[in-house]
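First, one chain by itself in structure tokens, the form predicted alone.
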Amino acid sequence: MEIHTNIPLKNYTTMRLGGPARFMVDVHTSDELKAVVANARSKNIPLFVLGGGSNVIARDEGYNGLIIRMRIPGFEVVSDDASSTTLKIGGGEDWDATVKRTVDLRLSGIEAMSAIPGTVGASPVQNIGAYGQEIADTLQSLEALDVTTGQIVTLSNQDCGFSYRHSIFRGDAKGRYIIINITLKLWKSLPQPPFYDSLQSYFDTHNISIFTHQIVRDSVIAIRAEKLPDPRDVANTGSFFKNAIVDNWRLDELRQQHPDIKTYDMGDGTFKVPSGWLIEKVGAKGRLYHGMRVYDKNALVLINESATGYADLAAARDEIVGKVRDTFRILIEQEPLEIE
């Protein structure tokens, strides 16, 4: 295990943004986390997880810290019955390569999100989640690292607080856990409908009417690879903004003086409105903002085109963000998090 100094964050994350981290180790066990933990503790060195460093954001004046890389592997099958398989994972796993392990098991739950970049130690901090799939609905538990106690802890699917796009992880608990591996429970039957909206039309725009794991995970890469640009070949953290969350009142309102307006029920009183719709709607969509591309195949993307420094993209997010709320009166919000 060897300490990095001085080294470019820019390099590690998927947007090539951000400054020099004053240290960064890769992590391979439980007990190398516990030690470099404990020895940063102690030298008063603050401390962040990275994983693929395609959900996050580095600033100009980079990492005054140390930079875990999480990289502890695993895949063991811990019980197995007539209808389910769970599976204990280790969190340094790359999440679409895990995808692709369970699908070749033919287990259901999140073959849905296939082709999500990052590692599964990742997932549960922001609950990823695509077309109707999220990891709460698989998540049993996970052990991770208490920083506060030095202590390997379990915690709980409702421990973890999960919401769209949120948790524990990224909220109160923000900096107490470093996530070591999750357990999830699958499911031995195949797919079934409904299906999410999108992936409904492209199975029937392809007159597919028999749903495996195989060929929903394959759809999934295919409107993926349409929508999405890969953040190995374009520098972009994938999604930059959430959906917008908005009451049942404020959607009746909306309604009126949008009557196009997409929506989808979350079933406890609220809509989910397309963010990547609202950027649209305010004419932004594929336009420039400060060396920021908006998508043109995808309004939520922000590409790096001639960015320089964090300073672009923070001018560029307010300014796209002014116009959602100027004309819809709905504050869209950043999804990767950022190093600080």
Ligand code: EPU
Contents of the next structure:
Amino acid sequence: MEIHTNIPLKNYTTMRLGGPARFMVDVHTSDELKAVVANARSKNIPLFVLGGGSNVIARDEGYNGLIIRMRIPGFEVVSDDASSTTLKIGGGEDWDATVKRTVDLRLSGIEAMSAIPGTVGASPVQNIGAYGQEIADTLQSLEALDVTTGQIVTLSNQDCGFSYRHSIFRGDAKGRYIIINITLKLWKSLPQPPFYDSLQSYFDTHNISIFTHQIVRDSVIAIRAEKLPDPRDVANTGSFFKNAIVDNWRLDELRQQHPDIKTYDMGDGTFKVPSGWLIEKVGAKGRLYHGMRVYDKNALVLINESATGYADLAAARDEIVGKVRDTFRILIEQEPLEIE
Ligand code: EPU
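Show the other one: the form predicted together with the ligand, since we just had the form predicted alone.
Whole complex next, starting from this chain.
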């Protein structure tokens, strides 16, 4: 294992911002991971794990610690019955390549999460989701290194504390676990309707009435290509804001003031209000703030066009959050984690 020093984080994050990491190392096995973590902890060096860098923001001061790039491979069947197949997948695998492999095996459960950038190990952290599926629906368990004890532990789905775009890994247990592999239970059946609204309308306009795994995957890839800029071409981190969650009484109030408000019933007494709609309503869509562009095809996305550093991003974010707060009295939150 080679430890590199003074590595510019802007080259390793898709928003293409951020100063140098003091140390950086790639790990390919759980033994390498254990050794690297034990060594860093003995020297009191802080750690941050990076997957594809597609959902994190680095700051100008960089990171005064060790960045571990998760590269642990693996894709194996752990059990199989008449209706399902359970797979264990290494944290360093590319997420979309993994989705493709499950679709090729005609398994259902993650096909609607096609074309999400990033790695498998990052997928539980913000409970990735798209077009009606989220990783919490199929994840059985995962193995992680507990950096506080140096032991590898198995966490069940429940242990992960999943909710909308959230888990213990970015909440109470932030920094404690490094995800080594995940175990997913996928179904042998075809994808089943009802489908997520925007997916169904894509099927309708393209006269699609047979729903195979491959057709769902291809349709999602086509929809995403329309609404989300490819991070390889344009600096961005996908949805930059989480959708807002409000409760019943607040929604009534909002509906009175804004009868055209869009909402999605979460089924637990709370409602998701699309932040893209809120940002569009305050007139920010397509506009440039401090070198950051609110994407003209999807107001939830911020593009780094010409930001000179993290301060520009923060100023743009705060201006947009402030506009939404002043008009709707809703505080929208940043989705990508910050390297700190
Ligand atoms: N909308 C607007 N204006 C906009 C954008 C959206 O009015 O500029 C409205 C849409 O018309 C729609 C509603 O907002 O009625 C919701 O939009 P959509 O269903 O397309 O998805 P989203 O809420 O914008 C979320 C995820 C995406 C995921 C899509 C599809 C979050 C933060 N984002 O976006 O995830 O692909 O649903 O399921 O939950 C990501 O996390 O990086 C990401 C791309």
